[in-house]
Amino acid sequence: MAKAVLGDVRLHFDELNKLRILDPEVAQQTIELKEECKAFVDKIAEFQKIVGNLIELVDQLAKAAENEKMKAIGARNLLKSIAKQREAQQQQLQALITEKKMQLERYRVEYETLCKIEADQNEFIDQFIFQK
């Protein structure tokens, strides 16, 4: 009967016969809820840690990919500049070949002229010797 009177005023005895304001069943549910909340918070913290590690890993991979991209762009630009240098060098060599061909033609004409002059002089010398 005393428990019923105390129950009406919302006072309860626990298993150790201590006077409590909360119903022991509600107190037990509260403790269970508290433990479940702690477990949930721990799982959320672990999830946040995993996500943080994942984000860090993705950032590292992004940086590595960006570095490789820059290396590839640099290599492509280097290839383009080498190709342009080779083209310029080829044009210079073509110009030099053309210049040397022209010089060879001048030397050939000069040689033919000198051969003709030599032949004329030899003929003149031969005529001069035969006239004496």
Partner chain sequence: MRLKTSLLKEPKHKELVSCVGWTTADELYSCSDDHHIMKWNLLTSETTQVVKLPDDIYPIDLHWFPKTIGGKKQSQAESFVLTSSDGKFHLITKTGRVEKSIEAHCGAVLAGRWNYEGTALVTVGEDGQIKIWSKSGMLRSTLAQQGTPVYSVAWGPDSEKVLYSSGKQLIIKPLQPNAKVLQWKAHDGVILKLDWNSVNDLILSAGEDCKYKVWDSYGRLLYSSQPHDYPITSVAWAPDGELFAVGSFHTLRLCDKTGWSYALEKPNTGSIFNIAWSIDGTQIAGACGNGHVIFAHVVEQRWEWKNFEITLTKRRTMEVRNVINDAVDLLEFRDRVIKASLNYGHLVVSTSLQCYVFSTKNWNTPLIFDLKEGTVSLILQAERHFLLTDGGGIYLYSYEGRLISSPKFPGMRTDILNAQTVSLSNDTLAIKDKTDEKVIYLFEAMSGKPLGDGKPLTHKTEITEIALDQKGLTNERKIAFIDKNRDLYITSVKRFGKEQKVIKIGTMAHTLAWNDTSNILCGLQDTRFSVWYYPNTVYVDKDLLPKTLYEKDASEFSKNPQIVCFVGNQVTIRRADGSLILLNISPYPAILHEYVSSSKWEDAVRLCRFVKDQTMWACLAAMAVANKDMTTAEIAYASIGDIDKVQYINSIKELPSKESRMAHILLFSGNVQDAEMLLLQAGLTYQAIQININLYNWDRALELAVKHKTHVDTVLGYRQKFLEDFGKKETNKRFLQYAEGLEVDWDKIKAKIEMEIAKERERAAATPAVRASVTVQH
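Follow the form predicted alone with the form predicted together with the partner chain, if you could.
The next block holds one chain only.
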């Protein structure tokens, strides 16, 4: 009876016989919901963190990949230019070799004339001895 009266004025008693505005059942469900919500929020936060980490990681990977890609391109270019450099170096060395060759040729000519002089002088000595 009393319960019905109280129900009319939207007041309730719980198991401990305390006066409640809300129906204890509803209150119970509300609390449960609240707890569930909290758990959900926590989980979501965790998920976000994990995803953030993942993104970061992927970003890092991308950067590394980009770096490697640049390096590869650089290396490829270097490889291409090395050929050119070699060519230039070869050219330089070739020029130096030509220079040395010319010097050698000069020395050869000088040597030849010296040999000729030696022969001349030997002949002269022979002649001299013979005539004496």
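Everything numeric in this text was worked out from a predicted model, so none of it was measured. Definition used throughout: the rigid core is the maximal C-alpha set that superposes within 1.5 Å between two forms. Residue numbers count along the first chain shown, from 1.
As a two-part rigid-body motion between these two forms, the smaller part of the chain turns against the larger by 29°, taken from C-alpha fits.
Overlaying the rigid core between these two forms leaves the Cα of K101 displaced by 11.9 angstrom.
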